[in-house]
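Just one chain follows, in the form predicted on its own, and it is written as C-alpha cells.
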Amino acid sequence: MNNYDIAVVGAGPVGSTFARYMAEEGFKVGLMERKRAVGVPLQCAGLVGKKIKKLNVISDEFILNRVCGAHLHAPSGEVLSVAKKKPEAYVLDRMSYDKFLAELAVENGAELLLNHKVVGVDPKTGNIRIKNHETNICNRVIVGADGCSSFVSGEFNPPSKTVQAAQYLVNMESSVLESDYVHLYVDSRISPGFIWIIPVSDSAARIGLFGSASYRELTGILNGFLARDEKFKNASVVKKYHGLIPVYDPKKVILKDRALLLGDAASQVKPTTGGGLIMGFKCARIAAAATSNALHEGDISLLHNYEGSYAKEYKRELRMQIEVRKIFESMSNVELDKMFLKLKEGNAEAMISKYGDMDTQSPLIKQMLKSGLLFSILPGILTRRISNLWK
C-alpha cells in the first residue's frame, strides 16, 4: 500500500479542500473516506454565508436558492425581520457540492480512497491502520477531518460533546414561502438551539432544529411545530435527516505531534449556531500554510503555527459567541419574549440589518454595546462579561 506525505482522514468538504491545497503544491496526499461514497447522507441544513465564494470554489449549479434576510420569531409570536439588499446566504445542494470538492482534490493530484476506515493512529510516527488491511500507511502528517465523532481526535482528546439535530425536507402544494427569507424560532426547550425554516424554493423547505434533547424529543417538537403552522397543513415530508452537531470546545487539542484536526473534528463551529463550513474552509487554508511550511523545511514543530494562526483569527469571536450561547441557555420563554420586545423597541431590526453577519457576530454585539441596547435587555453582570472581551 502507498505511503503519503499527508493522510487526510475524512473526505468531507473541509478535508477535501485541505487535500486539494496540499496536492496543488505537489505533495503526495491520501484522502481517506470510511464510506463508500462522498457526501451522503445529508447531515446539515445547507445554509452558508456569501463569504464562501471568496473562500472556495463554487459554481451556481450547487446553489439551490439565495437568501437576503431572516424573520426571527419569539415564543409568543413576536417577530424581528432583518434583511440586506443583496443575498447574504446560499442554500446549497451539499451532497453534490461535497462530492465536487472531493473530485477537485483528485483532479489536482490527491488519491481518494473510499471504504477506508481508519482504526489506528500513531501521532508520533505518522502511522495509521486501515480496517481489513494488513500493513500500516506511513505519513509525514496526519490530518483528522473526520467529523465530530473523529477517530483521530479520540487519540488525544476525550469524546467530543455533541447535540442532536433533526431535519425534514418538506414540499407544499402551492407557493406559500418567501423564498428569499429564512425563519428562525427560539424556544427554551431547545436553547441555545432553535427551529429553522430554510426555503429551497417557494414551495419546498428544509425544516429542522437542534438542541440538547434526545432525537425522539426533537422530532416531537418538530412535528408539533409543523402541525400548528397553517401553511404546512397540506405539506408532505419527502425526506427525514438526523445527525450530530459538535459543541465548540475551547479546550480541544487540535495538534499532537504529527497529527492535526480540522473542521468538526476540531470543533471549529460557531458556538451560537453550530455552523462550521466557512470557519472550516478558513482553517483549511491556515492548516495548509503551516503544513506546507513544516514539510518544506523538514521541521514538524512548525505545525504549531497552525494553532497560533487559528487562535489569532478566531479566539475573540468564539469567546464572544460562547457568552451569547450561555445567555440563551439560561433564558426562559418569558425572558426570551421580553428580550424580543426590547429589541423591537430599540430598533434592533435596523441595527441587525446593517451590522449582522452570519459568520462574524462580534461587530453586531459591539454595536449593541456601543448604542446601549445590550444594557437594556441584559442584566448588568452579563453585559459586563461581554464588554470585557474587548478589553
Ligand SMILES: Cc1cc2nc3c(=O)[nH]c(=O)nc-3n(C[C@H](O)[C@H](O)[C@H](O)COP(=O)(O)OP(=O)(O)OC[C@H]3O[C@@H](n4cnc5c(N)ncnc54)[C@H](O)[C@@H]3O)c2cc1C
The other form holds:
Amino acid sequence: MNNYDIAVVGAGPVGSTFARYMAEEGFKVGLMERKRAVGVPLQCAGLVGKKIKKLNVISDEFILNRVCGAHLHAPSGEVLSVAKKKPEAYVLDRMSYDKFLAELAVENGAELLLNHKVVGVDPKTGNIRIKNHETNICNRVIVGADGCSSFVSGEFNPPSKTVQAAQYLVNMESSVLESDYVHLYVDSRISPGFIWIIPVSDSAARIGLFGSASYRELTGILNGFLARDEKFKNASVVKKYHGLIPVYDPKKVILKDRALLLGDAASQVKPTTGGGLIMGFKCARIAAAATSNALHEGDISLLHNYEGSYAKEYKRELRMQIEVRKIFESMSNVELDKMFLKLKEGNAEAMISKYGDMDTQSPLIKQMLKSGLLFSILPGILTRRISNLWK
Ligand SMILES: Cc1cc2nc3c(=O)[nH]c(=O)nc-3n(C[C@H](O)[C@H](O)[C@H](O)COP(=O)(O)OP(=O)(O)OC[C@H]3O[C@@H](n4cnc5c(N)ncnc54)[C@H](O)[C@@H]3O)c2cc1C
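And the form predicted together with the named molecule, for comparison with the form predicted on its own?
Below, the chain from earlier opens the complete complex, with every other chain and molecule after it.
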C-alpha cells in the first residue's frame, strides 16, 4: 500500500478542501474515507454565510436558495425581524457539494480511497492502520478531519462532547413559505439550541433543531412544533435526517506530534449555532499553510504554527460566543421573552440588521455594548464579563 506525505482521514467538506490545498502544492495526499460514497447521508441544514465564496470554490449549481434575513421568534411568539438588502446566506445542496469538493481534490492530484476506515493512528511515527488491511500506511503528517466523533481526536483527547440534531425535509404551500427568510425559534428546553426553518425553494424547507436533549425528545419537540402551527396544516414530511453537532471545546488538543485535527474533529464550530462550514474552510487554509511550511522545511515542529494562527484568528470571537451560549443556556422561557421585549423596545432589529453577521458575532455585541443595549437586557456582571473580552 502507498505511503503519503499527508494522510487526510475523512473526505467531508473540510478534509477534501485541505487535501486539495496540499495536492495543489505537489504533495502526495491520501484522502481516506470510511464510506463507499462521499456526502451521504445529508447531515446538514446547509445554511452558510455568503463569505463561502471567498473561502472555497463554489458555483451556483450548489446553491439551492438565497436568504436575506431572519425572523427570530421568542417562546411567547414575539418576533424580531432582521434583514439585509442583498442575500446574506446561501442554502446549499450539501450532498452534491461534498462530492464536488472531493472530486476537486482528486483532480488536483489527491488519491481518494473510499471504503477505507482508519482504525489505528500513531501520531509519533505518522503510521495509520485501515480496517481489513494488513499493512500500515506511513505518512509524514496525519490530518484528522473525521467529523465530530473523530477517531483521530480520540487518540489524544477525551471523548468529544456532542449534541443531537434532527431535521425534516418538508413540502409546504408556497403561500406560507417566505423563501428569502429563515425562521429561528428559541426555547429553554433545548437552549442554547433552537428550531430552524430554512427554505430550500418556494415550496420546501429544512425544518430541524438541535439541543442537549435525546434524539427522541428532540423529535417529540419538532413534531409538536409542526402540529401546533397552522402554516404546516397541509405540509408533508418527505425525509427525516439526524446527526451530531460538536460542542465547541476550548481545551481540545488540535496537534500532537505529526497529527493535527481539522473541522468538526477539532470542534471548529460556532459555539452559538454549531455551524461548522465557514470555520472549517478557514481552518483548512490555516492548517494547509502550516503543514506546507513544515514539510518544505523538513521541520515537523513548524506544525505548531497551526495552533498559533488558529488562536490568533478565532480566540476572541470564540470566547465571546461561549459567553453568549452560556447566557442562553441559563435562561428560562420567561427570561427569554423579557429579553426579546427589551430588544424590540431598544430598536435591536435595526442594529442587528446593520451589524449582524452570521459568522462573526463580536461586531454586533460590541455595538450593543457601546449603545448600552446589552446593559438593559443582561445583569451587570454578565455585561462586564463580555466587555472585558475587548480589554
Ligand atoms: C443537522 C445538522 C445541521 C447542520 N447545519 C449546518 C448549517 O446549516 N451550516 C453549517 O455551517 N454547518 C451545519 N452543520 C455542521 C456541518 O455539517 C459540519 O460542521 C460539517 O459537516 C463539518 O465538516 P467536516 O468535514 O469537518 O466533517 P464531516 O462532514 O463530518 O466529515 C467527516 C468525514 O469523515 C469520515 N470518517 C469518519 N470517521 C472516519 C474514519 N475512522 N476513517 C475514515 N473516514 C472517517 C466520515 O464518513 C465523513 O465523511 C450541521 C450539522 C448537523 C448535524
